[in-house]
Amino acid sequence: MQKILLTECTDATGLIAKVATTCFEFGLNIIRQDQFATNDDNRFFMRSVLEGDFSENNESKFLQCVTAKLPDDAKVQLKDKAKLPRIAVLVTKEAHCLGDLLIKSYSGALHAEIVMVAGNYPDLGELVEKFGIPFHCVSHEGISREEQEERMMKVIDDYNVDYIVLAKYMRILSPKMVAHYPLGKLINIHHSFLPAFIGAKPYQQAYDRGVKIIGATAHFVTDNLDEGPIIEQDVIKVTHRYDASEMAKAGRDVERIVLLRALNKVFDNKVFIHGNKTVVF
């Protein structure tokens, strides 16, 4: 059996020695580890796949062990390797990124286990169903804001989710509806390459700038709209000829390669949250 070791704290001399001496203590053999330390506040990052007993005792002692040889902040985790996440998928009208990853997740190029799809509107509904995953309709139309993140917070919550995706869920979440799920839960993808053009209509704002690259950015969400830890990035080039509708269109294929990147990296945990910034292995 494989699982993963997560593991940060303060950086230190003889910190990989501590984990992998720890390792060969209890006959795990480490396939493979990457490691990184922060300059500029001392913070030490590591993901280490290891292979070999992990009954529910050994696992146990074992992360005692491995947390007692590190700094006293260390926060130490051990993920199973096999195990597909659960999660849903928040949507409005645009197909190809949702379609994309119901696709992926199909074939297993996802991850992950899509156990749910819910939108603000119907049209994705059809969808959906041809892959036999339930899809919720939340309508925002006649009730309040606060209202309809209600309905749609209790819609995910019954499915017990690990991660909630927003593929092109063209709604500003409230911080009320942030701060329900702890950071790193909620992962959008934004039609620009972040920090520029936050907000609405980027392709157009893209447009207005004359720019010769469009791009889009997977992140964490926060309360800061579009400002959350990034974690994939990509672009193309346009030209002169394109307009806004055109660049949107282009647009489109990098938005689900950006999002298909990022979510396989969060699954593989393979990302760490630091501060406002990602270490990404």
The other form holds:
4 protein chains.
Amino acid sequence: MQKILLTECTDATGLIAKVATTCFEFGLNIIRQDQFATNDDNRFFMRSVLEGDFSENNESKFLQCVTAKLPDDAKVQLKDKAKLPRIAVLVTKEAHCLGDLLIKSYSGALHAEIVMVAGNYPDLGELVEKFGIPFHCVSHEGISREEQEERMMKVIDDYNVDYIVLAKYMRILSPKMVAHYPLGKLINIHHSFLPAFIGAKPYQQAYDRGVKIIGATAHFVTDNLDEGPIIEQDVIKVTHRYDASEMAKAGRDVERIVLLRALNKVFDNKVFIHGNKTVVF
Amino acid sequence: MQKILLTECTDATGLIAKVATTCFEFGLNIIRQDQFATNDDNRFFMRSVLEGDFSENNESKFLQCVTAKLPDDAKVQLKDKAKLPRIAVLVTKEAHCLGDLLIKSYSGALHAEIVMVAGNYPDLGELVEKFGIPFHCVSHEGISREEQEERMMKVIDDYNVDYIVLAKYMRILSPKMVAHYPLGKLINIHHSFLPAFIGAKPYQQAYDRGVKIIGATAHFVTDNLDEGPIIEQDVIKVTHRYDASEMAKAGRDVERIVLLRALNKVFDNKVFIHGNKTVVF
Amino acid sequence: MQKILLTECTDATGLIAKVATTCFEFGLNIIRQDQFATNDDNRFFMRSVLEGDFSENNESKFLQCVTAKLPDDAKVQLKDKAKLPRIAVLVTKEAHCLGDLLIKSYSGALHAEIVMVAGNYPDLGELVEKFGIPFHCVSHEGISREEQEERMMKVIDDYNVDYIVLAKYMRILSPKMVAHYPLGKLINIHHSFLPAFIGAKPYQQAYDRGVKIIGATAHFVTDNLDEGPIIEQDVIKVTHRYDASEMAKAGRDVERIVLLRALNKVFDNKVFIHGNKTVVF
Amino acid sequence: MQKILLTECTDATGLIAKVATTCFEFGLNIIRQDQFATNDDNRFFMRSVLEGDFSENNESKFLQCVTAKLPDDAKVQLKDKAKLPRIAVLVTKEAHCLGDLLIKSYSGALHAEIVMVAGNYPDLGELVEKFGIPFHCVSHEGISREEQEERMMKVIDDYNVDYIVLAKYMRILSPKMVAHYPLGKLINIHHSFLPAFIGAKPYQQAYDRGVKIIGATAHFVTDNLDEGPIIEQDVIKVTHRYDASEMAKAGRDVERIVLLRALNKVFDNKVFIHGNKTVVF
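For comparison with the form predicted alone, please write out the form predicted in complex with another copy of the chain.
To see the whole picture, the full complex is given below, headed by that same chain.
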């Protein structure tokens, strides 16, 4: 059996030795390990894939022992590699990111279980239901932003999910809704290579500026619009022949690929949040 | 003999037919042709590589005849494909872009003649002089910005150049200096994928934001800092392991490649300026 | 109304002028035009997007007139830009390319109509039928290759399709089946950047060779395995950490993107076949 | 002071713990560490950047102690991070890769010292000598292959170099010359994305095949032509508009960038050779 050990603490000498020795003592073999320490604020991050005896007794003693050897601020977690996280997907009208997630999930290529999809329009319900996944329309029409968010959160929270993926959900979350979830739970795909073209209509902005590359950014959601920690970015080249709608069309393939790559990293416990940045192993 | 016909005017029906027919009548074969018409403001751009009789008499009659058939606002130019433009290169202390230009020029792979290099520091003089090219140090120390620019322009203008390449010239040109040259003559390499990270220290900005891609942008210089028409852009991927100085180091290879590609396009008469954008064939 | 004029003939002087003038005479405005002439064997290819009067009378006279002015070997076609080609998709067990086509088609982002899917295994039938598209299983088990191909061709030919897309159809077509269709009708996605790793198990080959990039190639099918005219290729980087199965997993995202890009080009009439190569506008 | 510890041995449980604990005991802090174990043949590779007391006494005891704890087949090396390797560069007539190395070296951006350049033609001597580096012409004309290689090896060996870089040296080394140097000392840049287009004239081969991407490969040299362990590869896109010479021109920028990236990795002790593959940290 394999589990993933996630370690995060103030950097200090001997951390790798301490963790590795403890693993060795408990008969846990390190299959793969990545670590990183920041220069500016002295934080240590490590992801270790361990194989061995994860009986309840051995595991709890191991965790206790590791934690005791690390600095006081250490956060130590053990994640079951085989367990699929439960995710909710939020959408509006565009099908390309959602479609990718559904197909990947259907063919066993997404390391997560899509337990529900919710949209502020009903348009994508038919597609979702083809795959036997519940779809909820939580319209914003005729009600306040606050009211719509309340309803949305209620719908989501009934499903007890690990992550909420904003797969082209074209509404800006209020600080209240963002604060309702722990940092790291909300993941968004933004249709520009941030920090270029923050905000609305990035493809129109890109067209107006005459850029030769367009891109997409997957990031964790924080209070500041499009300012959360970036997980993954990519770009493609465009030319003067692309108008704003053609940029949008070309960009969709970058968006869905970037979102998938980011989610795979997150679901595989390869992403640490470090202030407004990420460490991605 | 080959010449390049550059045509720019208000779009209208029959433009390609008119130019192509005139070429045919004057015995000029179209070797390659690219054209583009904008949707939003109805401008037509065409680049035609012509082969045939470019005796003075035939050429001037041809130009007269083509121009007569085109809309009144047409700009028509014939460029000798074999003629190397004369360029001045402006630098500060960094050698990577300048070095590339010198090597490419030395080995006959730059379609231009570097007739002089000028810097606001003397550091790169030694390198330039290895290649038998005059170097001028026009220091900014102890004098006003205006005075330094006056001196720089005087030095440049003595050489009668076609283009001025800012190859990591780390000074912002005043509106007066920009206005001293026609639009399209000044080409800059900026060390970010504009419009992200305008202004100073883009790699530090990129590091602080935690981006996963960094890039470079070659553009024509206008009054607005880093806002001129973009000719070429490219990016490379970075990770959390790159600090600002490692980003800068990795970025240098993008900068020099992007600058070279942009210059090759410009020197080959493949770039039209269209408002704040470019058409690049 | 817009139509696309495709012209292919021996290169000669004045071809652009002749076509453009004829368009002008028949009131057909050239919205966009691309042309290319080969150096080695002197072939001329042109794609012109025309707008204007395509009444039957005007169109047939125009075609007659254009053809009369061109060299005797000219092939001239007019394609209705709005008309969706009918396509058959052939699959085996892998869902990623097929899934992309289904989602793109469902959301109106594929310029074609998928009229049927056929597989040599039944596995993907369930997915196809979710989208209301007929699926045919034509198993190869217990029968000869010839017999299976006969049955497959019969099934396909009932649908009167314009293109047959091999979306990870893991069987090598016999020369007889290839010859049954005109060149250009069969499009395949091969899971390597050809000509590297021709034949079976390219990811295993790539792993064994220790390459740092893997890729995919979309090409027209000819008699020679993996040797047909290439339409589109792309690659991604891999490291020593990828075993053959992880390369395959990473490669799937390249495969589906490359196939889609190639199909969009073909369906938009932007691809000419020229011997064993393509001209892609 | 920093040194790099390179460890390679049969994989076993507790290796990381053993090395890390020993480092800790000797007061050597692990600044950065990467490790990898192969699945198929069970090899373990680790690169650790250590900081601390590298007095002769401490270092030799540390190495003794580490080695004693590792499997018998372990190879353990300590490399001084600050020490520049001495390199010889072999060339023929093309300046682009050599030029890059000279400029990077001149501006302090190459982590190596170019102590000599040798060519089988005199053409690049002038360029090399601008930089105050000795150039040797070892012509192949009028003498046997064996004789030329003997002379070349004699010239190279006088300089006591750590690496020999074949920077577009257009001669195939005989098995005898290859065997004269330890595996890992000879680094070549090949002008295709291997294993496509092995052998002579890869750009002509690429043109004839009609590929849409071309590339370059940096690899260690072994007896089998173009079959040595690959260090780095990259590609660029081309179109039908590129003939073989334009592909070669475009390819040169990939070649020099790929060679530089590979050399930086090798000179920074980030590359392990593993059979016919590499592990690149």
